[in-house]
Structure formats: C-alpha cells, structure tokens
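Next up: a single chain in structure tokens, the form predicted alone.
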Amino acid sequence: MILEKKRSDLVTMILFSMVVLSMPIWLNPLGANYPDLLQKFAIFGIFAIGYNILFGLTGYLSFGHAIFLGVGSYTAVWSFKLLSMNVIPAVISSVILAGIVAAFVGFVSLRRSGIYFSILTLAFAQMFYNLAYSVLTPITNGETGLQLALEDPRVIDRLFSTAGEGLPSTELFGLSMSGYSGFYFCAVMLIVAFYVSLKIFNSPFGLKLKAIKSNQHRMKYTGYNTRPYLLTAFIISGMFAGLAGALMAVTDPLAGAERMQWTASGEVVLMTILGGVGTLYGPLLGVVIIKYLENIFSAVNEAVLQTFFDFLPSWLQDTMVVIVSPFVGEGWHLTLGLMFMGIVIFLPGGITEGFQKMKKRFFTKENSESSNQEGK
C-alpha cells in the first residue's frame, strides 16, 4: 500500500514537471508563451498553492496572504540592494521573514474562526499596507516603491567584482533571471512547491487540517488541541506567499505596497475557489484562466474579432462583433464574472469538479457497455 503510494506520488511529480517545464511549447498556440506570462503562470502558481494549504484543507478564508507577498517581495529588494544580487539569499531571507511575519498574524487570527477570522486578516493586509504606503517609507519608499540603485552597497558582490556603469541584474550563479530563463527558475521553485504541497496532502498533518476542516469542534472533543495544527499551516501557507513574492522581485527588481492590497489577497481567493478549493490542481487551473484573461484575453479587440469572425457573411460578422466585443479587451471582467458565477452555481468545487464529474460519466458509461456485451 504504502510503495503504491509512494509510485503514484511519482508518476504525478514527473507529469506534473512535464507539463510545467514544457509550458512554452503548448501554450504557443494559444499565445501566452512569451517569458513575462509563463512567469506569472509560475509565480502565482505558487501563491495559490500555500493559499490552498491554508483554505482548501482548513476551510480558514484569509484575506490578508497579501501581506506576506508584499513582504516577500520588500525583502528580495532589499537583499538585491545590501548583499548580492544573486537570487538565493534573496529568496532564503524572503521565506523566513514571511514565516515570521505570518507566525504572528496567524497567533492573533486564529484566536477567532469564521467571518470574525477572515475580517481580522483584512484588518491586517489593510494595516500593513498603510504602514508600506505611508508610515514605513525609510523601509519601503513609500508610493514610489523600492527599486535598485547605482550606489547600492551590494557587499558580497563587491568582494568579487567591481560595479558596472548601469544597474546590474538579477541572476543565479551568472545565469540572468530575465527572460526564458527567469521563467525556468520559476517554474522549478512551482515544482518544488507542489512537492511540499503534495506531502502535506498525504500527510498525517494534512489529514488532521482535513478534520478540522470537516468538524472542529468534534477534533478538540477527541482531544486535539487544533491551534497549533492551523498556525503551523497559516505559517507555511505565508511562507508560500513569501516565496511568490520574492519570485515577483527576481524577476522584477522591484517592490510596491500595492502588492499588499486586499485586492491581490481576493484574486488569489478567486483562483482558489474557480479551479477547486482543496484539491491539489485546482488553484493552479484558477490560476492560469485568469492570468490568460488579464493577458490574452483583455488584448482582444474589434479589429481582432472582426479577423476571427471573417469566415462569416458579412452582415453576421459585424453582428458577431457586435456581441462579443463586450465581453473581451476592457470587459474580461465581465467575462470573468459571469465564468465565476457559473461555476459558484453549477460546480461549487470549481473546474476540478466539472472534470471530475465528466470522468466519473464516462467511466459509467463504458462499464455499463461493456457488462452488456459480456451479458449477450
């Protein structure tokens, strides 16, 4: 049982590496193959894999995992501009203050449950906003953001060479971080995550965040003090967040306070909840809709349509047009919407249900055929 386990861990650790790492070459046709999107597939990929941690196996709705991005992201510059600007001790430092910062408004949250929980960290990513906005400007530059600078000390590096005339940037052992490459490195820490992620769901602790999930009150009747179980998984789940964060620095050396805005926080809830809350794949399907909608789709235009349409007699073109021109360029919101809405009404546990429910109905299907024909 438990080597079955550990082969069918495999066999989804290679596909799912597969299928990551060959992401420029079958999202080309659908055109979301250039580095900047891949990245952004990537990078919140991983944010909406802790977020899941915490949300899909706790049932917890935090609106504050904003915070820990914003801080991931503050301490990967901040690290670029004292130390080096290679990007491991950008990310290390990043992990570990975001835990940090995660261990104490998790310690304070979670001494509430429910509505009262979910408010209290949107009281959190409000404050810390302000404080990176206003308060915090020596730390954070205020609403400029905090970006790279020529007289930057950048000690480690300077033990080894000598500044160049313009801004260096990131990179890994010499290796740029911009680019296709900048995605790879993405991609591989997007691997990474997952494997943790995939651990902790087989785990005995995923199993115990499953409980309380399902009845909190009957897990502490039994015994469990569920406390430490759920800050240990809003602290990982920041963590996540902390690494998504710096991902976003490295390739992109710089750091705002509006990556600590609620808003940042109800997109990754709105990733989790369209591609399925608390299933390993879901988030990331969540994750990939909007992107290409915020990308790809929002590109569309009349000019466009009228391209994609020009199979059509003209008068049914223009009307095509007509129609759908609403619901792309500027109103892939609307688009947006109207997809969440289905889902909410029709499949609560997000696409991963849908497919779900089309595997299940073909499996049935085919069973039932073929106990027919060996019944004749």
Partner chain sequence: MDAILIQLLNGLDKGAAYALIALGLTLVFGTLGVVNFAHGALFMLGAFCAVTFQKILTISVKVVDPSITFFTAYKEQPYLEIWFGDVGLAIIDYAVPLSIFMAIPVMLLIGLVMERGLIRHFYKRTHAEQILVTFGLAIVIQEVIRHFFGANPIPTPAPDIVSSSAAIGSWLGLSENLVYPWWRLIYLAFSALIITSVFAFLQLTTFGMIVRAGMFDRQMVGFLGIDVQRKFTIVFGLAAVVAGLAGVMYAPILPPDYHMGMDFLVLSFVVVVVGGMGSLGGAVAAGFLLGILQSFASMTVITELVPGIDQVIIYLVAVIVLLTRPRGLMGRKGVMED
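Starting from the form predicted alone, produce the coordinates for the form predicted together with the partner chain.
A lone chain is what you will see next.
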C-alpha cells in the first residue's frame, strides 16, 4: 500500500516535471512560449502553491502574503549587491528571511481566526508597505526601488574575479539567468515546490491542516493544539512566497515596495480561487489562466480589435469594438474583477470543481440509466 502510494507520487512527479519542462513546446501554438511569460507562470505558480498550503488546507484567508514576496525580492537584490551575482545564495537567504518574517507575522496573526485573522494580516501588510516607503528607505530605496549599482561590493564575486564593466547579470555558476535558462531555473524551483506541496497534501500534517479547516473546535477537543500546525503552514507558505519573490529578482534584479501592497496579495487569492482552493493542481491552473489572459488582454488595443472583428459587417464591427474595448488593454483589471466575482458566486470551488461537477454529471447519468434498466 505504502509502496503503491510512493510509486503513484513518483509517477505524478515525473508527469508534472515533463509538463512543466516542456512548456516552451506545448505553449507554442498558444503564442505563450516566450521566456518572460513562462517565467511568470513558474514564479506565480510557486506563490500560489504556497498560498494554497495555508488558505486551501486550513481555510485561513491571509491578505499579507505580499509581504513575504516583497521581503524575498529585497533580500535577493541585497544578496546580489553584497555577496554575489550567483542566484544560489540569493534564493537561500530570501527563503530563510521570508520564513523568519512569516514566523513573526504568523505568530501574532494566528492568535485569532476567521475575519480577524484576515484583518490582522491586512494590517501587517499595510504596515510593511508604509514602512518600506518611509523609514526603511535605506534598505528599500523607497519609491525608486532597489537596484543594482556598479559600486556594489559583491564580496564573494570579488574573491574570484575583478569587476567587469557595466552591470553584471544574475547567473548560476556562469549560466546567465535571462531568457530560457532563467525559465528553466524557475521551472526546477517550481517542481521542487510542487513536490513539497504534494508531500504535505499526502502527509499526516496535511491531514491535520484539513481537519482544522473542517472543524477546528473538534480538532481541539480531540487533544490537538492547532496553533503549531497553523504556524508551520503559515511559515511554509511564507517561504514559498519568499522563494517566488527571490525568483522575481533573479529574472529581473530590482525590487519595489508596490510588490508588498495588500492588493498584490489579493491577486494570489484570486489565482488560487480561480483554479480551485485546496486542490493540488488548481492554483497552478489559475496562475496559467490569469497570467496568460493578462498577457493577451493587456496587449489588445482598438486597432487589434478592429482586425479581430473584421469578418463582421462594418456597423457591427464598430459596435463590437466599442463594447469590447473597455474590457481589454487598460481595462484588463475590470475583466479580472468580473471573472473573480463570477467564480466566487457560481463556482466557489474554482475550475477544478467545475470539471469534477461535469464529470459527476456524466457518470451519474450513466449509472442511473443502467440501474433503470436493471429495474426493468
């Protein structure tokens, strides 16, 4: 039984890795196979997977995860500035620091549950965001954002080579982290993150988290102290967010405070919900859909719409352009908001639930038909 489980995990992981690593190939027909977008898929994928460990498993709705994303980004850029352009120290230090910050925020916030937890995390998000703009300017460089500079020390790099001309780029032992190599690095991280998430979902720990979601009181009556489990989940998801933030800095070495705004946390909630809360693949699905649509919708302008509706008679073409244009380009957020509301209203379990419902409908139909026949 255990062996079987292990084998099925292995199969899942192999399939998942193949799907992720071959993304540049199978996304080709969709026109989404350029590295910039692929990197976003992987990075936000990690963010959403991590968020899902907290929100999906325990049901605690946090608006503070952008903090850890921001902390990850800042740490990574500082690591590039002070230590080395190599991404390994940047990623490791980001994850650790994000974990520490998450431990602090989580320790305080998790003393309350439900809506109070949400508001506490919201308060923390605003606090960190405001501080990043004001007092912490020496660390965050305020509104300009933290950037690399020529005079940065880069201690470890200097041990091996002298400073070259121009700004160095991020690298992994000489392999530049831009374009496809950047994507593959993010993809490998995504696979690692997915593996961790898979293990958590199938572990007794994951089961306890689910129990907390379904009935925390009963869980407490059976003698479990739920808070350590919640805190662990919070820290893990914070570390995932830190990793995502670090990877953002790896693919584009600058960090700004707007990454920490609470509405940025809202975005990850959205992705998680759209795909399916508490499911293993749902958040990833949500990320791919949202980032892909964002990419398409925000690039569309009126001229593009004109050609798109070219097949219609000209009066209808113009009306269609007028109707559709508020929803594309700058108006992408409007579409996003509407989509989000639609999902929460009609399909709270996200797209994954939609699939399951459809599947169930077809299966139950067959079953009832067969039972009817037996009855005759």
